[in-house]
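Okay, so here's just one chain, in structure tokens, the form predicted alone.
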Amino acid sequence: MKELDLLTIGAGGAAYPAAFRLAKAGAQVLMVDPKGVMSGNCLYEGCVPSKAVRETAELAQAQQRFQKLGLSGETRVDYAAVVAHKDAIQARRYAQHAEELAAVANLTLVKGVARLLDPHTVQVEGEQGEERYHCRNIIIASGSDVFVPPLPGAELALTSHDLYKPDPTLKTLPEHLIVVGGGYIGLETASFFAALGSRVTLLQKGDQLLAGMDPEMVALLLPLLSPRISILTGVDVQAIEKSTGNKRSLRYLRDGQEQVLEGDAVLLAVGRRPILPEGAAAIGIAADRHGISVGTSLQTRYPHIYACGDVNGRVPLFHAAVRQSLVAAHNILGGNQACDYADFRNVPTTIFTLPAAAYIGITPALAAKEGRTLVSASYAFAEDSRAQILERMEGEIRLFFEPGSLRLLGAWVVGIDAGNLIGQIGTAIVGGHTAYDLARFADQHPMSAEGIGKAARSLL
């Protein structure tokens, strides 16, 4: 049995940068991951790849607004050579990875299937066979899956998978998308599509969309999405059928009635599930059907074993993970006692849609929650210079206080620069900054940051 300080179930954002901060500590450390590539969900078929369809479908809404300038005619966007774009950027971004593993001597990667066996046993199925492992720590990064609900003709529809992935499935620009789910997930794709071209209708199980966002941030948000969308709520769909030609049909109860609606394709995007290494259970690693359950050091059970990333289910984004997993490997150095932190509620969240929408830190609606006061101030984008010479002049920046002290506890952008400003805004919060700390900051001109100072200014 081979001997490791670390071994990572997963070779993802929840993964890699502890691998590489142990490996040059000198440790050995060995990841697995089923894809036998760095970077997790998020370059096969998640933040990366949907970002590249996004920016594209960016430009020709952009295209639209300028027609103005001569830039006249319908926009006709060529959605293979989109998808091309999108598949070239994950294949470099996979090269850029296996250079910098290459570089780092104590650290493998291997593509294979863990188990956990015990505590500190890990058996990995790989394409060598099977081997066993004594590890000293252990983190579980293994991410999550597309959840696809047990819908008759579920497998007639599309996930983030199938439109994402390298080579995806979908590779022409449907005339009509269906899309199942109000998440972050479906509504953003739903105005990707819309912009490239695609009529689009959005089924909604409940009646708000962006389930557990800010009822008023999300109400600003929706009147500003394009007008080819078109959203139903209160749906519960019974069924996905083939219809004439390679169409689909969806059947659908609303208010009592059952409906048919007709379209190109359609798209599952009801959440995503946890997935749970193998052994995990039988070792009596808890878990629940958000993951498993970690506090802020991000141990389990045994001091010796992370959960970081989507398999806890705390912040299931990129970044909250790549923070988890330094989180981690700085409490294994300090002898797996905790000296490090996660901060689960101070982690910028963007919805990638168009315009975008993006929130941090305490809101109206958890303020309310907790029974808390907030003080708030806003900027409209109307009076925003950059927003003028774009025409993109809806939306706003919204900033929330702490009575008395005016220190910044949380924020929403939405608008222009939406996923930019969140991060500036955020620096501001974890550094203690209140509105006299903004106020007197000169941001740059003609930027739409500068309308975080004039926010703040409006309370002094």
Ligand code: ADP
The other form holds:
Amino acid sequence: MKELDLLTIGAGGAAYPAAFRLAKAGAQVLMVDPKGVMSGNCLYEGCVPSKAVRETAELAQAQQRFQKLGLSGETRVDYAAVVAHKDAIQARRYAQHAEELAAVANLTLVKGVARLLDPHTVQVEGEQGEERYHCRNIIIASGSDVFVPPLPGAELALTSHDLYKPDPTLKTLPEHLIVVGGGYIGLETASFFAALGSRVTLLQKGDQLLAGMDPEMVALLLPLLSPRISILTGVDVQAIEKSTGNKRSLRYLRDGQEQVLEGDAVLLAVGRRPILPEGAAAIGIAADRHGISVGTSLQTRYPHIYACGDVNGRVPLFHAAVRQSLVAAHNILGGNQACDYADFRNVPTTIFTLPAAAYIGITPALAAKEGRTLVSASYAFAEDSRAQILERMEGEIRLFFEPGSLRLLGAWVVGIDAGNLIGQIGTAIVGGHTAYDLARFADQHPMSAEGIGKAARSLL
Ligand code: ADP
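Having gone through the form predicted alone, I am curious about the other one (the form predicted in complex with the named molecule); can you provide its structure?
What follows is the entire complex, opening with the chain shown before.
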């Protein structure tokens, strides 16, 4: 049996940062992933390809806004070209990752599926057959997968996988797209397709869209979304059926009434589920619907077995997975005595709708749950020079401080540059900055980040 210092189950964001860190420290490392490439679902069907589509959609939207400059008002884009752009970025990044991997000695990636036989033995079923490894340390980084509900006709619908994987199933722009699910994937996709020229109907089971996020932030965002998106809440989807041509019809109940909606495509976006590798439950590493339970050191019940990324469900975002992977690496280097810890709270999160909303840390809804009071300060993009230049004056930056110390604890941004601004605010939070620190930093004019200092100055 081959000996390894570290085996990672998966080669996504939760796996490879640790794999590189340990290999550079001289460890023998193997990553196992059925895709046979690094980056997991983020590059395959997640963050990167979806944002490749988003940015083209935002350009289409900008073109609409700036017809006064003589640009054509045509909003329907050539979706095949959008897909080609997305595929090219994926191919480029896969090639880049292959080069990064080739540059590191004692680190190998095997195309295959890993199974735990006991707490130190992993069996890998790959193209060359079966191989067993004795592993001093293991990182379970098997990620998550789209949840497809047991709905009659679910196979007639698309998932985010079909939209964003390389050479995707959807290659033409649907005239009418039906989106089932009002989480961030459903809302983002609705937003992209509306900007690209589709009419979109989004159906949500309960009343709250973006459930789990601060309701006040959500209430600021929703009215800013494209009027091409119709949102129906309180919908209980019954079945999806084939309709005339290549269309789909969706049967649903609302207020006790059965209704039928016809569309060119149906997207099911009702959540993701963690993937537990085979054999994990047998050695006592079980997962519930959210994932494998871990604390901030990322260790499971076995100090040498870590569960990082989507598989633990704590913060299922790529950048959170990367940080968790490095925490695991540091703890392995520390002899599996915890010496580094993940911060699950201060992770920037962006809903990449058009416009976007982003948040971090403690916002009022969470503060209320914890019985804390916050001091808030805001800056409206209506006053912002960059927002005015771009004719995108909707939304705001809102900052939340600890009373007394005025230490920055959280924020949201709805509107322009939300995804970038929340990162800048995040570094201030983890740096322990206060309203005084933010107020005395002369940020650039005319950039939207100057709103951060302006919001802080409004308190002083
Ligand atoms: P994360 O961001 O947490 O790394 P991803 O979903 O991006 O999550 O990546 C997880 C990767 O793990 C995926 O590429 C998936 O195919 C892979 N994977 C899932 N189950 C196994 C398994 N049993 N063995 C090896 N790789 C696995």
